[in-house]
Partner chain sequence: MPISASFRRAIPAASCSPAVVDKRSRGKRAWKGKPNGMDPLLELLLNAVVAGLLLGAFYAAVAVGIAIAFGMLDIPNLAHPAFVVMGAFAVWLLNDAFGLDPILAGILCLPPFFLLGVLLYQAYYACFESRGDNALQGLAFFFGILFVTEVVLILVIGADYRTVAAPYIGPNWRIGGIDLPLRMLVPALVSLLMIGGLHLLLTRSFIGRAILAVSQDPLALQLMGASPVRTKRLAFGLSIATAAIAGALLIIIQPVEPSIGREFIGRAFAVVVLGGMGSFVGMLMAAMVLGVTESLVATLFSPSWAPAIAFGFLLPTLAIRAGGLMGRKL
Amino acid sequence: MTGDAPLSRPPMGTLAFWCWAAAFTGVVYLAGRWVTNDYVFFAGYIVLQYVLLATAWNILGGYAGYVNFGTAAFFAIGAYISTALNKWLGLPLPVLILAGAAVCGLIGLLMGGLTLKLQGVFFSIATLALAIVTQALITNWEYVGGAAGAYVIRPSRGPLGGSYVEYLFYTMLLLATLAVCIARTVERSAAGYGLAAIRDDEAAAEAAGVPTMKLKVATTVLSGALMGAAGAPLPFFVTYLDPPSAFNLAVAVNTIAMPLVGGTATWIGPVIGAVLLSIVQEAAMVTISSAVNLLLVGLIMIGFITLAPNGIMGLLRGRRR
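With the form predicted in complex with the partner chain in mind, show the structure of this chain by itself.
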């Protein structure tokens, strides 16, 4: 994909970028019609899900410098809202995704409104606790299976023809592309500069007239909603959803590791990080054990934070953010 290198070359316009992204999605879609092996869609779905999650996390974490440890909570709430609505009304997937996004956006609003007045570290701790409390809530929510988990029936055919997993893959492709476009638009907008100012020095930003609280809360809502959207198709992908798998710590760790590995300052960093790390994990999962695989992610993350704080993009550009 092009549209990179904002500082060295004249930046691509937002509209042009959206067009490129749409073209890219179309090409992947057409290419996908030739693929007959469902494994490609399974693996591709995971990669795209992480692109979406990492991009969503980065809008708040990378641009504004507020670390959200509660990705798993937003992700799982999206998944469970979708499970519940599917069981109750049997709504189509796009509606479920919108519902998951709306609920998670609302939770982002509540969390942000209550904790973003303080230093970022308190927000982070609150999000970490959010993950634990939501798990307790959902474990007690019998309608969606409680602790025992729930089976979700995956239709055998997708509405576009092809298998349902193929349909899920295209849905996730669309969501991920949309998220990347939103992230880039935010990054280049006045809000993006406001967020960068908050990240560098919040007091100075406030003094310079940046509406810091409004921006932070709006960003938390956007980020949370995207994470919820990422979780909504999950029940159909896994077909069996229980709290430990929905609240997997690996999701939270990956979502933070990916932007940090790729570089948090621009939209491309999380994409690179997500693609690289999820491919590494997919390979390690097949060849080694899954525990070693998680260890690998943790070590890569710590390595990048300590040695290359600006990620791969920082290494490539050789500049401080």
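Form predicted in complex with the partner chain done, so how does the form predicted on its own look?
What comes next is one chain alone, with no partners or other molecules.
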């Protein structure tokens, strides 16, 4: 090494990253105990929900290169499983989240086995069909209100003290942090390198001995489970759940736009995109109108696809080079 060669810092280990993530979560929790305005927790919940959804989508769409248009289906299934079990057994929220994640993980397994032999636009169309079929089934599921929707009684106080919205915020904080840690662990593992090989050239990866089908199915299960976990607290957040709110177009669009804006090749890209677009949309809703949210997202996507197709992280890496 010559004297002019720059010294590169070694990458942070997986255990150290999990420890830093736990410390960050603890700091946010302690800071939140001083907040008395519930609007902060409402807005923070939405940002963290999109961090979770964007990270979950990126595990399959970014790492493996399989674009999933069925995000709304997994999100809505998690919400309606939570609603049904709450109505039937009155289970606590952590159990409802686990149930939503388990059911959506199973659906991801079935979907992966049926659709992952398709590639490119054919896979994307198959996932879009899943969302359409799921919406039709839930619209006719009378136990959870069907097309009329269902009201969910939200407790006034959370088990940790404070309002229940505050409790929902901390729950989503924990879920989002867990999802980011899982995504980074996958990215830095042998499975992550295998997924990158699939994204670049699946035929070459399979010829090189990468277990492509097993990796794709496992990734679909993990991505679906995280999306289901994101949807499970939704009934308690909105208190009235109907198909249009569960299968919200904004959820489907944002979940894809946020990783694209931040950068899909790394775990931090979806986090940056989710925080940026969530803040922009929240500011537009407060100052202008909620009707311009998707318009702003569309314009931002067009700008990044045209000027920075690799997202913000791609721009930063290009400048470092």
